[in-house]
Every structure is written in C-alpha cells, then in structure tokens.
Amino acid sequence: MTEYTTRVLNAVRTKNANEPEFLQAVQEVISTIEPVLTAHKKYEDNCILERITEPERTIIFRVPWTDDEGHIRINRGFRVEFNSAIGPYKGGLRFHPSVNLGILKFLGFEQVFKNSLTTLAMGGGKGGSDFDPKGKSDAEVMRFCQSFMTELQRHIGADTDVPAGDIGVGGREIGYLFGQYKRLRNEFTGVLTGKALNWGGSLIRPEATGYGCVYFAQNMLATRGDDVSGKVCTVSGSGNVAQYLVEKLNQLGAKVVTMSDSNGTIYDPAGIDAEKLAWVMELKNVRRGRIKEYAEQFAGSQYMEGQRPWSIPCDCAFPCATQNEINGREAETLVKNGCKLVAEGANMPTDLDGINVYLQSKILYGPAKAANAGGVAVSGLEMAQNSQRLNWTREEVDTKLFDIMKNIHENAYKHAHEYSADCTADFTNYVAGANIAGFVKVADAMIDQGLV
C-alpha cells in the first residue's frame, strides 16, 4: 500500500478500533482503489479518503415504548448519514439485536458506493435499532415504530434522507413508520421507500434485490459465453432477498438446492421449485416459522442444524443472509466443490479471507455493492415515481432494473480492466471495478462542491 493509503487506514483503525465490520469495509475499498489514487493526485490533495471514511452526520437516540403487558421498554435508535455528494442520503433501516454503530457505519459506507454505481442521484446512509420484531405483536411493533419515527422525523425528508427497509423492517414496519411521519409532519411525501402499492410503493420493489442479483450474475456469466440455465445453485437465507432470488433463478431454468435461516440449512437435491418456494414464502412471511419445517414437509430433503450451505457442491452460490457468513475455509470448500460463480445478495457476506480465495481462484465473483444494488436501484425508481405522482407498470420497472444491473456490470467491468493489473481476457476483478467506479463518481462530486 502507498504511504497515503497506509496513513489513512491507520488513522481509521485508531478512531474506530471497536468497529470490525466498518474497518473491514474500509480496508477492502481502500486496498482496491490505489491505482486511481496514484493516477490522480487530486484525490490525495483534497483529502478525499479522510473525508469519505467519516460520516457527515451520526444520530443516536433512545426509543422508549410500552409492551403489551404495560411494561416500559427502551431501545437505541441510529441513523448514519454518511455521504450526500451525489444526492440525498439513501439506505435501509435494520431492526435486529445485533445492530450497533459499527455495523451501521459499515453498511452506510458500502451504501455510498453501491448507490453511486446505480447511476441514480442517491447518497449513502443507514440506520436502525437493536429492537427485535420477532415474537412481538403487531401492536408492540407499531408502538415501537411510532416512537422510533418521533425522533427520526427530525432528520429525514424526501430531499434530505430517504430510508428504506432492511433486516427486520418489511412492509408492516414501513407502514407504521410512514403513518407516524405523516401524522407528525402533516405531509405526504416520498420520505420512505418500500411502501405498499396503494399508497406510493413501486412494483418490483420487494423482488428487486433478489432479481437484480441474478441479473448481475447473468451478465458475469455472459462474459464467458454462459448463463444460469441448468446450473445447480446454493442460496443462504430465506427472507425477502433469498425468496425472490430463488424465484428468478427458477424462472431462468436453474436448480436451487438450499435455503437457510439463523438456525440451520435445508438441502433438497430435487430442487426448490415454484411450488416449494411458495410454501417457504407462506412459512416465513405469514406463519413466521423456521426453515427446518421444510424438511418435515418435503420428502427427500434434509435439515442441517447449525450449518450453512457452503459445503454443498454447486455451480453458483448466492449468499443472501447476513454479513461475514462465508469465511476463507468455506470459500475454499466452495471452489474445491466446483463453484464457478459467487454473487452476493446480502451485504458483505464474505470476509476478507474468503474474498481473497475467490480472486486467487479467478472464479466469477460479484461483490455486494454491485450484485445486490437492485434493491436500492428500485428504491430510487420509487422516489422518482413519488416525485412525479406516477406509477409505472411491472414491466417498465423490471426493464429499468435489468438495464441498471447491466450498466452496473459494464461500469465495474470497464473500470476493472482500466485500472486493475490482475484483469485478463478470462478474468475480471469486479471488487476493484465496483469500488473504483463507485469511488470516482462520489470523489469527483466532493471536489466539485468544495470543503463541506
């Protein structure tokens, strides 16, 4: 690493010593954009790395609410407004016991470059709470969301900061949050995305992250004259992203053999077809059950308690659960078992050791900031529809999503081959390409706008 990047990375480590996920994300980006920093000294002269690794604003607040037994409960709320150089802050809200400032800074930092790649006018941010909606009644979730929004509404707006859903924040939570915002501010604006269709939502938004990840994988495979048809695929997770990713893979002729949740993995050698997927959706979205019930329902499948899917042989792997769910050893197992493509539906699901395994093995690897950008892309399209007071058809939104994912791939491919020394006719370093393409757009905008 150069003297400049080493100095910045050491300073970030010192200031954020107890935030491993954030440090991991910063190191991964800085280590891949060095060729651009060397070629264009303006970024060092304007201290872009020092500025881009520091959030513009971090908001932390208490969230008091009352449970169904009348007991007062207290959670912590966050909003990290990371960078607004190319548009209003945009990024999801996560409700999960694991939420802390370091995780949200990592997610917000990644969101800056992901949003830049979409070509839409969106900055990067992230937020949430250590509140766990699992096991809570609708009334409890509503009371929590109303309390959370009572404070958050001071800091967001359609042209300032536009949150969306993430883990633990689905249509129910977005509805409660929006209703409280509308009541407090007396305005009906596109302040949140992921809304229901009958009050400002966009078609394809629930499907967007999963569909977009498959579209990105298709574009990667096309560089080698291939596609997903006939491929055996392993998928982790069983939430929104995983569900619609499996749906799109099925539509394109692939065979998905795994899904998972935090307790374990189901393996179905016959494939999780449309009928079985519909059962999983009812299990997870309506009954809110555990994935182990799948093995009890469908003969020939098995449940692997406490295990992740990465020991199952496959052609393509799609991690869609959570951060750092694939380590170096599991990445080696994937490659050894014949995996030729990894496309990330979750945020940073592979740790640095695992990423190095992919790159050294020269498989097709679509990092999260590129491969899972479909969700925020359609959130951006929802913002555009809200601004125009229009609703586009399903076909219009899906076509725009497909085009955005194709453009993201082309942009990452172009910048990788322009700046990354390890790219060849047969290998593209999409990590470097995505980071460089996302960085250049944001950094140039920061320079244009002066020291702010």
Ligand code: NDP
Second form
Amino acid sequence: MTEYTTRVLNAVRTKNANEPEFLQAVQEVISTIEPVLTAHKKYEDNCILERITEPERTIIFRVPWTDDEGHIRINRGFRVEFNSAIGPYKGGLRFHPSVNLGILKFLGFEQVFKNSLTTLAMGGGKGGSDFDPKGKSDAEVMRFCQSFMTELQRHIGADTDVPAGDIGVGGREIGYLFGQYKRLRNEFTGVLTGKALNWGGSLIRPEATGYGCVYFAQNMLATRGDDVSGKVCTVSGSGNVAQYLVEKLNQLGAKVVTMSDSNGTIYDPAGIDAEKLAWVMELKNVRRGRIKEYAEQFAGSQYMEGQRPWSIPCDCAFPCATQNEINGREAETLVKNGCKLVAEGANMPTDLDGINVYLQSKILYGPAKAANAGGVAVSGLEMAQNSQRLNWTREEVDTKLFDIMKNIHENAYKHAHEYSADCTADFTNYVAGANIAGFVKVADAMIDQGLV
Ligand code: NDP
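The form predicted in complex with the named molecule, contrasted with the form predicted on its own above:
After this comes the whole thing, all chains and molecules, with the earlier chain placed first.
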C-alpha cells in the first residue's frame, strides 16, 4: 500500500467503524486501483479517494404502516445517493431484515463502479428497508410500499435518482411503489425500473442480471478457448438472479446441480432442467414456498438443511444469493474440487479471503461489479425506452445486453493487462480490471466538474 491509500483507508476505517461490509468493499477497491493512482497524480491532488468513499447524500426515514390485524408497525427506510458524477443516482431497493446503513453503503459504493462499467450514463445509489416481505400478505406489502414511497418520492425522480429492485423487491413491490409515486406526484415517468411490461417496463429486464452473468462467464471462458456447454454448475439462491441464470445455463447446454435459499440447498445430480426450473419459479414467485420442497418433488435430489452449495464438486460456480456467502475455506473447497470459474450474480458474495484464493489459484473469477452489471444495464435501457416512449423487442434488448457484457469484459480485460502486474497471457485479474476501468471514468468526471 502507498502512503496515500493507507492514509485514506485508515480514515475510512475510523469514520465507518461499525460498517464492516462497507469497509470490505472499500478495501477491495482501494487495494486494486493503486497502480492507476501512482501513474496519475491528479487523483491524489484532487482528493478523489477521499471524496469517492463518502456518499453525496444519505437519507434515513421512518416508515409507519398498519398490519392486517390493525397493529401499527414501524420500519426504517434508507436511500444512499452515493455518486452522481456520470448520471442520475441508480441502484436497487432491498427489503430484508438485515438491511442497515453499512450494507446499503457497501451496495451503493459498488454500484458506482458497476454503473460506470456499463458505459451508460448512470451514477450510483442504493436504498431499502429492514422490512421483511416474507410471510406478509399482499395488502401488508402494499401498505408498506405506499408508506415507504410517501417519504422517498421527495428525493427521487427520472433525472435525479431512479431506484430498481433487489433482494425482497420484485415486480409486485415495484408496482406498488410506482403506483404511489404516480399518485403523489401526478406524473407518469420512468422513476423506477423493473416495471411490468404493460406500464413502461422493458423486455429482458427480469432476465438481465442472470443472463448477463452467464454472458460474462462465456467471455471469460473464451479467453481460454472454452465455453459453458457441458459444464457442471453450482448456483446459490433461487430468486430473480438465480432463476434466469439457471435458465440461460440450461439453454447453453450446461448442467446446473444446485439451488438454495436462506434455509438450505438442494442438490440434484441429474440437473435442474427447464421443467424443474419452471416448478422452482412457480414455487418461489407464486406460492412463495421454500426450496426444501424441491427434494420432496423430484426423486434423486437431496436437501442439505442449513448448508450452502460450495461443497458440491463443479466446473463453474455462480453465487446468486447474498453478500459474503463464500469464505476463504469454501473458496478453497471449490478450487480443490476442480472449479475453474466463479462468476458472481450476487453483490460481494465472496469475502476478501475467498477472493485471494481465486486469484492465487488463477481460476477465472468474474467479480460482481462486472459479472452482474447486466441488470442495471438493462435498467438503463428501460430508462432510455421510457424517455423515448418506445418499446424495443426482446431480441433488440437481448442483443444490446449481450454486447454490453462483451464490452464490460473487454474493458476489464484491457485495464487489468495495462495496470495489474499479476496478469499474464493465461491469467487476467478481473478484480483489478473492473475496479480500475470503473474508477477512471467516474474520477475523471469528478475532476471535470470541480469540487462539488
Ligand atoms: P431475490 O430476493 O429475488 O432472491 C434472493 C435469493 O437469495 C433468495 O433465494 C433468498 O432466499 C436468498 N438469500 C437472501 N438472503 C440470504 C441470506 N442472508 N442467506 C442465504 N440466502 C439468502 O433477490 P435477487 O435475486 O434480486 O438478488 C440476489 C443477489 O443478486 C443480491 O446480492 C442482489 O444484490 C444481487 N443483484 C440483483 C440484481 C437484480 O437485478 N435483481 C442486480 C445485481 C445484483 P430466501 O428466499 O430464503 O430469502
């Protein structure tokens, strides 16, 4: 570490001591962008690191609502508007009991670099609440969303801040949030993405993060003359990202043997084919049931209560559930069992020890901010369609997504080989490449715009 990066990291640690996930994300970025900071003194002269690690604005608010029994409930709402140097704040809303300021700051910070990589004009933000939609009726979710939006609407707008979904926020929640925004502001505008098709949504948005992550994996495999066809894959999660990631892997001839939820993992050595996946989608999206039921439904599969999928041997692993779901020991198990590729559908699913294991063993590792950028990229395309009052076809959006993922891969590859000393003809450090490529664009815009 240089004197500059050590000083900034220490200051960030002191100021945000109770936010371990945020500190983890900052440490990962700062430790990899050093070569570019050393090569270009302007970033230090303009205090870019000090500024880029501080959100432009953080909003915390009370969300009162009434449950079906008539009891008053109070949750906490957040919006972290992290950086608007290259466009309006853009990033999802997460509804999960674990949500706190530190988690949303880590997600917002990652979003700044991810959005920059997409090549679209989007700044970074993130928000949400400690509200748990699990076990709530549709009417309760609606009342919560309406109360949440009653406060949030003052801070967002199509040219200011455009939220989307994340964990616990899918099509149902986006619908209720949009309805309340429209009612309060009396305007029909592209203020949220992830909308339903018949009122301003984009084709391929639900699929985008999962499909995009597989496209990124294909690009990484191509650098070694390989592809996903015939590969045995482990996937965690069974929500939006995981479902469409499994769909795309199946279409490309891979075999997916695991999915999971917060209670456990199912292992199906025969593969979760299209028919079984349709059953999972109905279970999760309609009945809102638990993944455990899969093992009761499909003979030959087993349920691993309280376990994650990483002990199952695979060629490729796709974590698609949540942050820090792979630690150093689990990363070692993956590599020892022959895993050649990890592409992250979830945000920061691997901890810093795990990342070091991937880098040292020189497997293909696609970090979240590059590999899962397809979701926000198609959100950007949804915003473009809303502005033009046009709808593009499924093929048009999928082709654009495919091209964006290819560009992100090329950009990360190029910056890695330009700046990261550990890159060779056979190995690319995509962590460094993605962080540097994302950083340079935002940092240069910040310098151009002066001290704001
Ligand atoms: P969903 O809510 O649709 O699904 C989340 C899945 O992860 C569920 O299977 C859930 O299980 C599981 N999960 C959540 N929390 C935990 C936990 N603490 N431990 C174990 N499993 C857990 O969310 P998404 O699919 O949208 O998001 C998944 C990941 O992808 C997140 O990291 C998100 O930030 C990231 N992401 C999402 C994008 C999108 O477009 N949706 C874009 C880019 C990244 P259960 O049902 O039991 O809670």
